[in-house]
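Only one chain is included here, represented as structure tokens and corresponding to the form predicted on its own.
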Amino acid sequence: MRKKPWVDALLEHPPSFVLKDCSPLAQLTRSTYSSVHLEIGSGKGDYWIQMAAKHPNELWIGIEKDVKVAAVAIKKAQEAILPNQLFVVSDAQVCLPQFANGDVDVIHLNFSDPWPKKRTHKRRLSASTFIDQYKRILSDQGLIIMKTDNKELFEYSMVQFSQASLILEEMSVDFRREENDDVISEYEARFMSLNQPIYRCIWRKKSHG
């Protein structure tokens, strides 16, 4: 994706819903929202924007490290930004340690980079180092919801989540939405138009109690 001339100007003086790191998100106020959702790798923002609109009582936070892609998401959201939306332009490896323990109720991993070469597997958002951070910032009974079009990444992730002692709640190797309010992003719609299966799993953190 080519960098467009307006990107630098937008990110140099971003709108108020845009953050450059996650430190302001520590100790999120739960009295305002029923739950806190964190989408890691929000891309062009379709899922983050539409889900926040469908669930105004929930706080939706998007993280995207690619500044060119993030700028597109921010520009889209500017047209009708909602009070329950925040967007962070940063790397998840930098941001996740800035969250306090138990701050997040649901983590969304939508069509993450599969990093197919074995030497790059540690960069996958379902690698054990990331999962350790997810478990720390998730509330008791918190969820990780993952969707991907990549079978190998899905199988790898299922093993990683299982080894991390998370509890499998749901799994689908051909996810459909007959009775599900999960929105379809532009990226996902392209795969569906090609009849490629969408893999989805939901894992729950064990309660301390």
Ligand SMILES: C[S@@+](CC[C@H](N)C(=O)[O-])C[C@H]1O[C@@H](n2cnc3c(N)ncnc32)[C@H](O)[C@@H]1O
Given for the second form:
Amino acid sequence: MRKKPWVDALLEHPPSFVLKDCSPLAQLTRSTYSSVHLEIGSGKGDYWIQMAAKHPNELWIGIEKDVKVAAVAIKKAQEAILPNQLFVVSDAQVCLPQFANGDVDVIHLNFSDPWPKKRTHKRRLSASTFIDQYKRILSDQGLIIMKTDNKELFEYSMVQFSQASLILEEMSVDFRREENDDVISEYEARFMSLNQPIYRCIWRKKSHG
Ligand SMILES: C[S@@+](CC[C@H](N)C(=O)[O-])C[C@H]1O[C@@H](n2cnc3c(N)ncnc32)[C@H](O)[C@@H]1O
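Got the form predicted on its own; could you also share the form predicted in complex with this ligand?
Then the entire complex follows, led off by the chain already shown.
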């Protein structure tokens, strides 16, 4: 994506729902919202924006590291920003350690970059180093929900989540053939238009018992 002139201006003086880093999130007053949702790699923001609108009692935090893409999400959100939306322009690798233990109830990974070469697997958002952080910041009954079009990434991620002793709650290898009210992200819309199956899994940090 080519950098547009308005991007620098917007990010130099961002609106108040855009945080410089994740450190203030560690002091979140959880009592204000029924649950805290964190989407990592929000792209141009469709999922984060629409889910926050659908669930006004939940806090929705989006993180995106690509400044040009993040600027598009911020611009879109500005048109109808809601009090339950926060956005951070940062790499999750930098941002996640700033959360307090148990701060987040649901982590959403939508169409994360597949990083197909083996030597780049450590950059995948379902690599074990990321999962260790997710387990730390998730509440005990916290969830990780992942959607992807990429079978190889899905299989890899299922193994990683399982090896991290998370509990499998749900799995679908053709999620959009089922009835559901989940919001469709930008990448998801693209893959659905190509008739590609959408893979989805939900993993819980600890069992109910
Ligand atoms: C393939 S896009 C998907 C965007 C959106 N979630 C969707 O479903 O349409 C993946 C996005 O994740 C972002 N991303 C990848 N690794 C990240 C990281 N470590 N921290 C923050 N964002 C990341 C990329 O910059 C990219 O915008």
